[in-house]
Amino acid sequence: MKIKFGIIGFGFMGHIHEKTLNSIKNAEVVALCDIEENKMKDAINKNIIKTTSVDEIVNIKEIDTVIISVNNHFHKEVVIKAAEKGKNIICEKPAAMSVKEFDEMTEEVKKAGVKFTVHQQRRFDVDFRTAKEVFDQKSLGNVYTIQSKLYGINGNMHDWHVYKKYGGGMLYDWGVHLIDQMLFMVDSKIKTIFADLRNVINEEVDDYFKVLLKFENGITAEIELGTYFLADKPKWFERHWFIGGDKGTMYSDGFEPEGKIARTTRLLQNVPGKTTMTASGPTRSFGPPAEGVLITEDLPKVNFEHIMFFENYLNALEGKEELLVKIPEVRRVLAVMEAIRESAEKGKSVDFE
């Protein structure tokens, strides 16, 4: 039996959702909704139901699930309308503009008795899953630092994301994904959060942030994003991971990760007396390693695709597995984002959990 979907908001992500669902045999998109009719002209199925009214699409009986990909500030309103009509819901991230707003949404969803999840498809990114596999294997020993970084050169954001009132800015955009990935990887309470959040070249919304999460298990996670990082180095304008442990380190560059796991064949009890002359003078601690001390291993191979989000969702509808993205996890990410804004405003770390 095919699960019938309606897509509310047919912009960039709405088009991606239609294309993805069109490739899944037990899923079918039967209706689209967007306030701009022109956006729906290039739908894959030319005979699909098209409407500019949210009220109309949530009243279509054959629709089991609606995907909500409207501007961020409309998420609450549309989620509640869909829940009241008995529709299961997949909402784009961020699910809400605040924890309070999200709690109000989930209360209505609970009353309606429908399924509700959030499209955190980047839990299936290959670069993230490669880093998570290294972390889960515990092959680096006691991990003390995890660094997740994303850089770009374009500076300005796109469409409505440049406006604060619509829920724009990079913390609400990529920030949600990067935080969600880190919390999905590290199973520990967060003690403190420190953040630097800036508008570097955008007038209204943030386009740079650096976040430090200190976990109870001793790991410090660093998440950094910048839309205006200029350099001519290969892979600079992409994704970067670094994980440091007392038995080795892992690094990777790019969304299709290129990197290594590095280890030493022996640990020095003391820095040797021999010095190395560098351009800035002599050094012992930071000279090149002796031959044979440093060895590397290839990164593990993983097999993940974004379509797995929808495969999980469809299996959950049939009771075969749990929804991967759970409501308490979504709420925790939103709470971290609020703490990030508080820390950035105060200029100091804030306690958390």
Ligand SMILES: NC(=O)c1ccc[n+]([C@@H]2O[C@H](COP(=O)([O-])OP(=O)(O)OC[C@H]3O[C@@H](n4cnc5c(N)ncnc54)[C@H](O)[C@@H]3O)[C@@H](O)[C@H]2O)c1
Second form
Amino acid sequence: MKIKFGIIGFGFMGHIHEKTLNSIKNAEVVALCDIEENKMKDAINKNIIKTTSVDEIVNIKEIDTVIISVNNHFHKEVVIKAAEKGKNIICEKPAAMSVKEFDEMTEEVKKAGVKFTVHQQRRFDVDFRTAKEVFDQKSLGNVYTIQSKLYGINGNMHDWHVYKKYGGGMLYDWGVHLIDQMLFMVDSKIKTIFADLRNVINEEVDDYFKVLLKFENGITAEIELGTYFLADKPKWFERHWFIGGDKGTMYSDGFEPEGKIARTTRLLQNVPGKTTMTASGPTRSFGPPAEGVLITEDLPKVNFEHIMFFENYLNALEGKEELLVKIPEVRRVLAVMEAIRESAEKGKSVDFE
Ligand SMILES: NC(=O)c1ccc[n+]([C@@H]2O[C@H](COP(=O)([O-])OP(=O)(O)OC[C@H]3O[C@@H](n4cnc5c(N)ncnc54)[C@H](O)[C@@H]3O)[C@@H](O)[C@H]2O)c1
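Could you present the same protein in the form predicted together with the named molecule, rather than the form predicted alone shown above?
Time for the whole complex; same chain goes first.
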């Protein structure tokens, strides 16, 4: 039997959802809703029900699940309307603008007894899963630093994402993914959060952040994102992972990660200083390693794609799997985002869990 979906908000993400669901054999998009009628003209299924009214689409009986891909500031209102009509819900990220809003939404969802999850499909990104695989294999020894970075070029921020009232800004946009990935990978309480959050060139919303999460298990994770960097090497610029442990280092660049795992046959933690010449002068600690000391390995190959988010969702509806993206996890990410804003405002770290 096909699960019938309705999509509310048929812009950039709404179109992607229609295309994705169209490629899954036990899913079918039966209705679309967008306040701008013309956005729905290019729907794949020409006979699909189209409406400009949220009240109308949530009243369509055959719809099992609605996907909510309207601008961020409308999520709460639309989620509650859908829950009241007994629809299962997949909401776009960030689920809400604040923890308080999220709690109000989840209360209604619980009352209605419907399924509710958030589209954190970047848990299936190949670059992230490669880093997570290395981390999970525990072959780097005691990991003490993880860096996750994303750099955009030339300050490209678009449409409503540059306005505060619609839930714009990079923390709400990519920030929520990068934080979600980190918390999905590192299973430990966060002790403190320090953040620098800036509007480098945008008037209303943040377009740069650097966040340090100090976990109880000793790992410090750094997440950095900026849209306003200028460089002519997009591949190097787009995405980085770096994991440092006492037995190895993992590094990768790009969404299709290029990098290595490096280990050593012999640590040099207490040796007589040996001077080597480098371009920046003579050094004893920062010269190249001696021949044969470093061993590098290829990164593990992982097999993940975004469609797996929906495969998990459909399996969860049938009771075959748990939902991957759970309400407490979504709430925790939103709470981290609030702590980031607080830290940035105060200019110092804040205690967390
Ligand atoms: N998961 C991801 O990777 C990802 C990527 C991009 C965007 N998003 C999220 O998807 C959502 C939409 O972002 P987008 O970039 O597609 O924006 P968009 O502007 O392209 O699309 C939003 C659509 O919603 C419609 N809309 C707005 N208010 C509405 C309402 N009350 N009722 C019905 N329709 C309404 C707009 O007319 C527009 O067509 C946001 O929450 C965003 O954060 C997620």
